[in-house]
Amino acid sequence: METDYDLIIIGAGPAGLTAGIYAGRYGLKVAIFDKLTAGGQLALAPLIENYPGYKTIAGPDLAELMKTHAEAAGAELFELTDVQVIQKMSNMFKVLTNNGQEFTAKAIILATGSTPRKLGVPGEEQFTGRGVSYCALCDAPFFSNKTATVIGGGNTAVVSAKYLSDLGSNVRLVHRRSTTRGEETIKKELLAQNVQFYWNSIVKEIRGKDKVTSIVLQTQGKELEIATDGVFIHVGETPVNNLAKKLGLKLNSEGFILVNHHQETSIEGIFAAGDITGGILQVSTAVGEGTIAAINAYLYIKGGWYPETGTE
């Protein structure tokens, strides 16, 4: 098995796969590693309605198309392979994986993404997998003809609420502010589907016995307990930055990797793209950053579009 590459990309979500497409097409020898399977959080999205070229497409379907494209471009994909350590060695990088393998590369792109942020309230950990979920695509079918409560006000929250409603759930949406940040089109659809909104409300506790039976809200200065069979939590993202921390990369106050407009990090030869850089966490922005990172990694490796040849 080959272990020496021009470019190693860590993370096979939209940013990593796009970077793999561009790097492969530019003739780089490129490998993509992911501790899970390709697609990242895109593969968990029940519905994508804002990705150019597709009026509507399921997240797993778009992820599979991206994966196939990256492999067709020449990227070698290592799924279920967790990168443990990245070591900088003069003008090279050594990458060590969980199965004891060693790889080298001339440049690195970190596209490790983010994970759903937790509420941190009593009952959340206890009932995870027993009524508490962070993935509507995974678990919404279990709540058809039941009551489901979505926590959050971003696009992921409103899309999940719509998906649950489409499957026949009686849906409530709880948000700490007076309106959501989701797309207006989906918000209008939720209103038409009789989704019940709890504005200016904060979850204080999730209750149940063997599984979730209710949640306690702080709303309008008082506590309110509402019955529910399921709780879908979509309150933001936490960066997967363990490798960045080990490398000593500069991070912002929330733990996302700081990059410039070339997607360069604070260490020469290491680039970052996608949700791990923070900002607007959308598939389209991840794809754009993956493109920029791959092209600039190519320029870094090759010394520009027209490398020095040593001749006049």
Ligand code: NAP
Contents of the next structure:
Amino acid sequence: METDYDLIIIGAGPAGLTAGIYAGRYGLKVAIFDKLTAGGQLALAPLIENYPGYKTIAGPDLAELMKTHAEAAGAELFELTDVQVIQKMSNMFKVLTNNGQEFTAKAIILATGSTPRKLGVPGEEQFTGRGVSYCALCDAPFFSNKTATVIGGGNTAVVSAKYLSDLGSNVRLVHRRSTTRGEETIKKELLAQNVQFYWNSIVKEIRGKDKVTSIVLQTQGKELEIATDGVFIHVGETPVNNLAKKLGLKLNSEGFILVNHHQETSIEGIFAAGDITGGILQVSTAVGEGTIAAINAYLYIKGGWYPETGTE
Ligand code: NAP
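Provide the structure of the form predicted together with this ligand, given the form predicted on its own shown above.
Now the complete complex, all chains and molecules, led by this one.
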């Protein structure tokens, strides 16, 4: 098997797959590795309604389109292949995978994404998979005609609440503030679907026996126990930065990789794109960053010129 590449991309979410499309079309020999299957967090999104060109599309469908596009452009996709170590040699990188294979590349793009943040309350770990979930797309069907409580106030929480409600769950949304930061369009839909809101409420505990039966909230100075069958936790994302840390890349205070406007990291030849760089975590921004990373990786490998942007 050929193991020498121009470019190795780690992570096959929207950023990594887009970088693969561009790199392939630029004629680079490019491989994309993903420890799971292609799609990243996008493949777990019940509904995408703000990606240009698709008024409504299910996350897995959009992910599949991106995957087939990247492969058609010439990117070689290695799924279920976990990159363990990246070593910088004098003028190239060595990439070692969990199945003992060794690859080389002239440049690297890290597109390792993010993973749902834990709430950190008693009962959360104990009941994960037994009522506690971080993925509405995966688990919402188990809660149709049952009660599901969504925790969080971002877009993931409101989309999840809508999806659960659409599938016939009796949905509550618990948030520590008096409003969400989710899109107004979905918020209005939740109101129309009779989702019950618990504002200014903090989850203290998830209770149950074999599976979840209730959650305990601290709300308006009082403790309130509400019965629920499911708890969907959507309280933000944490970066998947183990490779970045091993490489010694500069990270921000939350652990996301610091990049400049060329998507260059603190190590020459290594670029980063998508959720792993923090900030606005959208499919469209991941796609944009993947594009920038791929073009700049191409220029790094081949040498060349591209117009400067106006930003610092
Ligand atoms: P997010 O936007 O960071 O929101 C996390 C929410 O969880 C916030 O409301 C936050 O409260 C709350 N939270 C954080 N820690 C908490 C804690 N310990 N206890 C209780 N609540 C806590 O995260 P997200 O909703 O997962 O979204 C991540 C990114 O993906 C965002 O950029 C989002 O726009 C994007 N996204 C986009 C789509 C889409 O466009 N289709 C769908 C899903 C997600 P505070 O408000 O008080 O900070």
